[in-house]
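There is one chain below, alone, in structure tokens, taken in the form predicted on its own.
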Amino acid sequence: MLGLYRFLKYSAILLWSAFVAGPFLWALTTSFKTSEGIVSGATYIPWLQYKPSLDGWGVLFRRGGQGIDIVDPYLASLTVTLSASAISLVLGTLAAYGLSRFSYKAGPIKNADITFFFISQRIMPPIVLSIPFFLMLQAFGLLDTKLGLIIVYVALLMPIAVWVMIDFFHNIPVELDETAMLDGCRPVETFFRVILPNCKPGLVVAGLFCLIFGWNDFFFAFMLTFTKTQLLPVAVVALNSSVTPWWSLSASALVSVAPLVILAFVVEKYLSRGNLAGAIK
């Protein structure tokens, strides 16, 4: 029964494993093709079954002609996705902080309905949101600019710190405040030097929540951009044309998600909620 159990785990986890990295795999070997290798049929093995060519990846660091050059959107994607996401999760902590420690009434409404109104913002489909956003910054100024998007951004990702901020408040017992006050902490201090370390999970899940949104975001930088300032999502959209050309646009993928996978790798360790046992007297 045991070996039983193991056959099904293992073959659950290579299946799973190859449902996931077989897209990566796949647009790997689609990025060394040419338009030839493509129409030819499914090809895998490199020099056996077809010649590979770095023309997929020379059409992105191309200026001019046929191609785009991917650096100065990569860049620009950086600037705003991590700008906003840092201002996003400065704001959400300190909003679900309060939300989580203090009672908030205005008439009839309350805390719960506070936090329900965050989280409702991301239920809008953005298309609701377009014109007000291209109304605003165009009156200040701040069309086509790595500002205008990065104002935009906060105000979408905002809400998801605080929904995963929330929730990771309400895990830590308030009696873990009146200790860390008990001994001589405001409190100010006390969010900063007592809570904040024993929140290192939520951060991270709060952050990396906010940069997968952001930097994956088509439909604002397209909407709110033209020509000064172009993101990544839409320059990739760029190289299409009249014939799709499947290996640039399978380079063009794997240079957009690397970052995001690297980002999972060095985060994991910190995906975890076990860090408050013991921490109250």
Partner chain sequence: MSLIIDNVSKSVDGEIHLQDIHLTMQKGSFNTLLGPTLSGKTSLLRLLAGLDKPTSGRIMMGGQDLSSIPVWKRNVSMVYQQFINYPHLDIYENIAFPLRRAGLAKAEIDRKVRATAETLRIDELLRRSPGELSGGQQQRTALARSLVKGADLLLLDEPLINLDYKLREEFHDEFTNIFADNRDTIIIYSSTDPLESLLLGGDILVLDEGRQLQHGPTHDVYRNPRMEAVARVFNDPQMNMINGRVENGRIVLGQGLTLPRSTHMTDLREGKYRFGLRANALGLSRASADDVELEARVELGEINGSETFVHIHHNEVSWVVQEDGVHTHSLGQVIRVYFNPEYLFAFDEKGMLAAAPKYVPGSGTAEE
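Residue numbers count along the first chain shown, from 1. This is a predicted model, so every value here is computed, not measured. So that the term is clear: the rigid core is the largest set of C-alpha atoms that superpose within 1.5 Å between two forms. First, how it differs from the form predicted in complex with its partner chain.
Here Leu260 does not count as shifted, since its C-alpha moves by less than 2 Å between the two forms after the core is aligned.
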The other form holds:
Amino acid sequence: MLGLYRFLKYSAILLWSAFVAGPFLWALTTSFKTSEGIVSGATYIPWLQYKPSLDGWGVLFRRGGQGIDIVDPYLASLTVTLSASAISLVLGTLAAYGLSRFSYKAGPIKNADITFFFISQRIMPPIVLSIPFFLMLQAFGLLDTKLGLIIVYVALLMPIAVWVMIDFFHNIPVELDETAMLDGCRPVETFFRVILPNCKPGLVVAGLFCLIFGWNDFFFAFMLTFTKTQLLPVAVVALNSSVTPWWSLSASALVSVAPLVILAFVVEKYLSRGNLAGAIK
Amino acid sequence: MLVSRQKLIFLLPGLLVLVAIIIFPLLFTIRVSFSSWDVMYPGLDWIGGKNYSRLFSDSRFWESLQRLAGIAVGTVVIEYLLGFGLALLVWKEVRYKRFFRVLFLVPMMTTPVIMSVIWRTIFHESLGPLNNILGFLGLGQVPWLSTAGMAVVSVMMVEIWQWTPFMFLLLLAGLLSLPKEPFQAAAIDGAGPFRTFFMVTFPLMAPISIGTLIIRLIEASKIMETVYVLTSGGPGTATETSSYYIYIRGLRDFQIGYAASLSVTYLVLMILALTILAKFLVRAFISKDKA
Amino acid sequence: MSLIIDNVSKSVDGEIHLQDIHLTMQKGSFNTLLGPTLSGKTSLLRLLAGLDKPTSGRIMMGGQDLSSIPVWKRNVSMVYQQFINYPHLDIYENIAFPLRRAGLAKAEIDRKVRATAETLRIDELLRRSPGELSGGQQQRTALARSLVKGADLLLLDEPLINLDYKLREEFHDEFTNIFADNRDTIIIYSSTDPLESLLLGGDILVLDEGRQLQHGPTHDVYRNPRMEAVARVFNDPQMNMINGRVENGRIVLGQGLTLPRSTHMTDLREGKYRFGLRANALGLSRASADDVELEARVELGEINGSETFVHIHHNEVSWVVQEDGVHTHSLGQVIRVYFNPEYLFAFDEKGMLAAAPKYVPGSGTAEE
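Okay, that's the form predicted on its own, but what's the structure of the form predicted in complex with its partner chain?
Below is the whole assembly, all chains and molecules, this chain first.
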């Protein structure tokens, strides 16, 4: 009975692992193929089923002519995502702290309403905002620039940071803040000297979520940039035509998704923690 | 007291930035929805509710909403069941638990459009591995992207692959934060694993389940990128979701005014539907709890 | 420098937490704040700390109204029920934190931190982080941090409630030393435990349902509770209260237990009274020739630490007897209990004290 249960359990785990890993493994093997390796139908094992080549990887770093040049979009994506995530994290964490510790009032608007305003931004479908964003950035001359995208992404990512951090701050006893104030800290000093140093688990999770949704956005990058600025997802999807060079497509896809996947393994211990505020009892 | 001035330092920067970025686009979209802005005559002329009366008889829009509802609810329910199951699998002692926990999260970390491009090669009917494997197993060939029914299945499959990890993450975090006492009590009462699950685990997870389902429904209501890459809404309009239809009207046909009215209607309906769904979920989970 | 609490009230959302608190505390005094849970102890401490604002009234310190001074500029320390320390700092830095904020010189900080840590016997733990310490050690750290800065006002909000019985006793012994040579600080210690307040001595403020019932030297208040409510709060187990009357020069308890009028009752006018008798004034054996004997049925035996509380029933009235040591009594058993009428309190119909015993039971001699 127990043996069967264990067998089923590990089978289920392995089956899902295969489903999760399948597309990556397929992309990995495809990235070493040439056109002959593609047109002869699905093959999996290099040397045995097809002759591996590094062409798919080579073109990624070549400019002009035959090259695809993934380096510039890569750097652009890094700049935009990191800047927008950092700004969102800073502003979002401050706002979340304020909302979790003080009461604000402006007419009938109270804390709960402000919190809802922040978080409800996630309901907004990108398509609803895309046209006005386009016109707004055009008006400010920010169309097709990194700065324009950073501004748009801040609106996308700040709600995520607020959502994660409010939850986190609610788990820190308010007596900790009070003790700091009694020990001579103003509210701002209390936050920076006492609360912030104890926020690492929350900041890691909030930061990772910001990076995920920023790095992985396609729609706004596609809508709001054209030639001067090109982000990674747009560059990769541009390869998705009928005469797709599957090998370089696969290689570029792997290069694009690698950073966050690696980051996930690095910050693993923060992700599966039950209580995100586990560091502070 | 002085606190009242200092507390604004925390809230205002974020709030003002968000208001500045969001409010203009939102108000502008509403204004544009009352104009006939298109590729020939761009501008904010006032045509009253004409766009809105047009969309009432635009069956393609209403069909896209129905389709979206079906796809979103379908994928989220499947994601919830799978995510809960997976979280239960790696909740307790499992070998290489930490490795599997992260591995299960990986799809969520990847760019949806980019992975959709890879999925498109996997679904390829003659050169892709999926039909190759089915053929090897003697199950025949499946027209993954070229027939209406299978195209919907394909889109849902990619969505499930991408977002089950998100469910998994939040549900696992929920499971790990559960108190131990109810489980000890159930064990003392001699409850088996199934009774323990339905009498203890599931009721305790109800609030987290509701929250997770709502968050995912919100995100799923925006499905568009997967469709854009995999099927472009096709074959025909078989996989056309509301976002994608608005995209076609607004950014392909450049009927900006009409697309804006579609956007506003879509947003209002989304908020209504999600509010009703949230209420329904609360009742469904909490009443089960008491029964 | 004295602390004046001038007619302070506090209500939150229409609910009254504190009403008309009015008293003065002197520099160098030790005050306990005794009251049951939700009696307003924490509310009062938070007002004094400046963490909350009174709804009405003023709090003055050294002649200055405190309401205009923000928390971080007041020289106040507070220790909470929960063990609150800075998780990211080690014990040394935790204790040094308020000193660093005050801008003291390095050498001075070091000297003070080490001296305070030694007083609280955590000098071996200075490089550990709070998360690695036991509850008792964490609370010692919090105490050290609150003591080190030499605050004008030191507030302790039931600091030992989350520790076990043994550790609490250990702390009580040490507190006598720690607070002994206090000259400059007003210390306010809140507690739900009458015994704890008696051990700590000093002055006491008895609170109940947000009202200030009595303020004065702890032992005076214990001996002369101004009203029945004070006697109720200040006794654990609660004081036995029996309706009765003074009639024809004699005292009648309950349905007809007639006693001679003892010396402290001679001034009482005839009429109805409520008579109080501490549980520890009742015994299972005769202690003196004046003792009155009751035959009573055992309703419940309750063992509390090293004492047994026997709930008995005599002639329609329930009593609690506090017995030293652990004893078992079978329910329904009929036993004889004794008490000396010298130990009876009398409260008038308004609940105010009419007569208090001259002696405190236990030693058998007058305690002055």
